Partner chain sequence: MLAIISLMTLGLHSGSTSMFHSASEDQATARSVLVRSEKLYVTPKRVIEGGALLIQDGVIVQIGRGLEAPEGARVIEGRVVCPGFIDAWSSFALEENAFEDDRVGRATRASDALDSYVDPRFEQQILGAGVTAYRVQPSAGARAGGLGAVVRLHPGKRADQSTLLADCCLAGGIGLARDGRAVDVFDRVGEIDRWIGALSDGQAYLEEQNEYRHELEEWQKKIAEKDKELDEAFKKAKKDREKAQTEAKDKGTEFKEKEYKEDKKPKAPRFDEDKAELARVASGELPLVLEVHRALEIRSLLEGTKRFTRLRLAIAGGTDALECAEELKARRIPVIVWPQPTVGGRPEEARVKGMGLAAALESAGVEVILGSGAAAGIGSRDLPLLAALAVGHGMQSEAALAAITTRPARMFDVSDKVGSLEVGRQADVVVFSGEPFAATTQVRFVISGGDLVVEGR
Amino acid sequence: MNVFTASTRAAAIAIGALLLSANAAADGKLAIKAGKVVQGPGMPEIDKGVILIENGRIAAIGADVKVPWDATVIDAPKLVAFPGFVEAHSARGMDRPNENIDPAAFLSVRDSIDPVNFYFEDSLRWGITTINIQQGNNCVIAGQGMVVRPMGITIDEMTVKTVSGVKLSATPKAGMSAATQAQALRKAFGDLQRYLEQLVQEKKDGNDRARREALFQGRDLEGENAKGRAMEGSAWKVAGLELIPRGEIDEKQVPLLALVEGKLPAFFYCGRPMDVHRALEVARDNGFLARTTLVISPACYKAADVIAEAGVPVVLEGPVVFTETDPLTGAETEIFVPGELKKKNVRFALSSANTTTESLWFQAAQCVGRGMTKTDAVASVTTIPAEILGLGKQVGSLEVGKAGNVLLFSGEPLSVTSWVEKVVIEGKEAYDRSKDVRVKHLMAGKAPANTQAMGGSASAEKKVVCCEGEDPAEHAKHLEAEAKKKDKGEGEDK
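In the form predicted on its own, what is the structure of this chain alone?
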């Protein structure tokens, strides 16, 4: 007999339920009939609307859309349809968010993401359908991130965009000062420049060391990789790089070169206002300012003027309210950070402060509660993060041609009394609150079958629960059926 702990059984049941619901809908056509459809920020709302999704994309949306006879239908006349939330930056869902080496741009979070991490389960509960997974802030130059959907049992099933950008940090990592952090950032790009110059000189001297090394490592030297091209970019350049087949360039340097050439986005973390200046300086000096997004702490609102001047978007990490304490009087002042960013015309996306009580829904609702327009609040968790990730034509709103990522709320989407009842990702039902065993356990105290009852003691006598429900008559029938199976050699326990 297989023996599981109560917590292991609960985890298996919860994950299984979510996976079953994710594959329940047909792959072809899905029609969602909602009491109201909120298409996106600033877009008209549709009463008694229908969203038709075919092969994962929205094929039609409106009040008079005809539902094909062969479509699966979700009939939700009391629910409100809303576009899936977009998380522009998150370091969750991995077995380890930070790396010890500097720089580590040649690494990818793909090798660290855990598809059954509870974070992805929580994301579905809160309606987050697109997530940019990046490494943590305790780095100099971290690995490459990727955009995923929070459903699927393999990385390939989850993948939306294989490379979303490289993570850097202007804030000192553990054990480093501001000066050594800045030196490490400059050194990484200085080493890149010197390495490329050495490659060019060796090629001119007839030294074929780089090619031999590439062949030894099994790198692809065919097709485009067999060709050289002049270095691109708006900052420094290395003359003669067209002599070097791109496949001969060390793979550890390739992502940094892509940054400098403006071909790869950068997510630059700034934990303090002073770090904003450093991040913008490094990005500007190395030619990737135009493709930089700052990931800022609430305190960085003080550098809003500098951010606005640079014209870069930001992802606000943490709470939307920053509390300052006067060092002399001890008086506390609350600063509504998104409001300050909006005043300076800084494009910003919100991020979840945590996976439960302060997810994107909560963050946007707080913004509305503090006076921000609903249009701006919704944009900060849908269309703006989608644009930051280069996915503005795919996700962020409910429009024909975009991915069929739809949330069904029990009421007004940003109301504290509303819940996400269903989540559809690319035309497949990914979450159903009515089948969420963890929610039932938390809200109603209903423990999943074969687990310890809520509030029960591990040392106390355990009540056997092997059927759905606890009706004695049904339980007796079940035991009788199991006994007959054993007599025939068909018992479950071998």
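C-alpha atoms forming the largest set that superposes within 1.5 Å between two forms make up the rigid core. The model shown is predicted, which means the values in this text are computed figures rather than measured ones. Numbering follows the first chain given and starts at 1. First, how it differs from the form predicted together with its partner chain.
With a cut-off of 2 Å and the rigid core superposed, A331 has a Cα displacement that reaches or exceeds the cut-off between these two forms. A movement of the C-alpha atom of T154 falling short of 2 angstroms is seen between these two forms when the two forms are aligned on their rigid core. Relative to the superposed core, N345 undergoes a Cα shift smaller than 2 Å between these two forms.
Output the form predicted together with its partner chain next; the form predicted on its own has already been displayed.
Chain alone follows, minus partners and molecules.
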């Protein structure tokens, strides 16, 4: 069975082609010469800067960096270098974002991520180089997410961080209400506690019985060392858990236990201001408030003071401007949500989910347009989401030691008229707009190779199928040749 449709096949080939051309780069050394280098929020901009990336990390950055003789050079005097955007929370790229059962912390997005999903290809166009994939918002406790880079054909190639945190939702799952959602959340942790207590009790009972048996039989009983680990946790603990080897704990409960012990981050979705209270309450009662990030809808700006008091960061999912309708008079007011969050000192990251545009830099630009400083706006799509994901030292800005995730913009990064021309992920060229067949299709009306226009046409009949069964390397060369021809105004009509 051929799982891939024609378009996904084309996509796979297209990505493969891009990758291969990237792999053609020198093993480990890449130098980017840009007209301007924007390092990150609040950091100085470097005119005619050079970024040297070795083995995936930035080895040097500045105006007068010596470029090694064996480095591949990307010379872009008209382009502006910018750190790759970081998406702190996304539920896309999977076959199905939501799971049916309530407590499903043992599941992982690893099993649902589809590397050839269009979303990853598109992320490159928007310059998003680090993505935290979590399960959808329609859940009680969903599975564990992971941080990926939108590059690679297998999950392994894409993985940046295997476990990024557990997803929870305070907003009622479809068919439920706030009361039953709260009940389900409490039940999940209550069940965990009861389960652990039962385990410990059974173990203790077993040990006691063994001791009595030994006494009865006249045996000396060797002392048993606790094979497990005492339970850590700031809100509640089950005494005696050290008696249980960790391997004996039901694997379905292990992630929740890790959450309570403060070992796993949590992403808690809140669709309404009242849900914020629920989320913070559940996180507090179960000891993982310090590792919680709230994923909020714009309406939750009303709960900003409560969020600030709890000291947790948020990911704002949705448009930055929220239209509020007065329930009594029907009058409408526009609220600039990041402005409200900033007023109350809530750390926030923007997200490209649920908006009319997937462009994080457009969202940041909107913030600047409504009075936010450029530093704050840029931080909300680079360094802050990086910190939220625990990758503050690896991504988010262009600094020595951090990953070589660089975007090359055609103009001012926050301008609406700028495009991402090239994307480099960890020193490998991941995207080149000039070779982007879909963009060409969109802008110039030319269909990508090996696809057919809807409805068919006479010209389609003439199409020479050249790619079926062709070696990918050959096909890559073919595409490059085609691109060159088209640029010169010639070329086959496909």
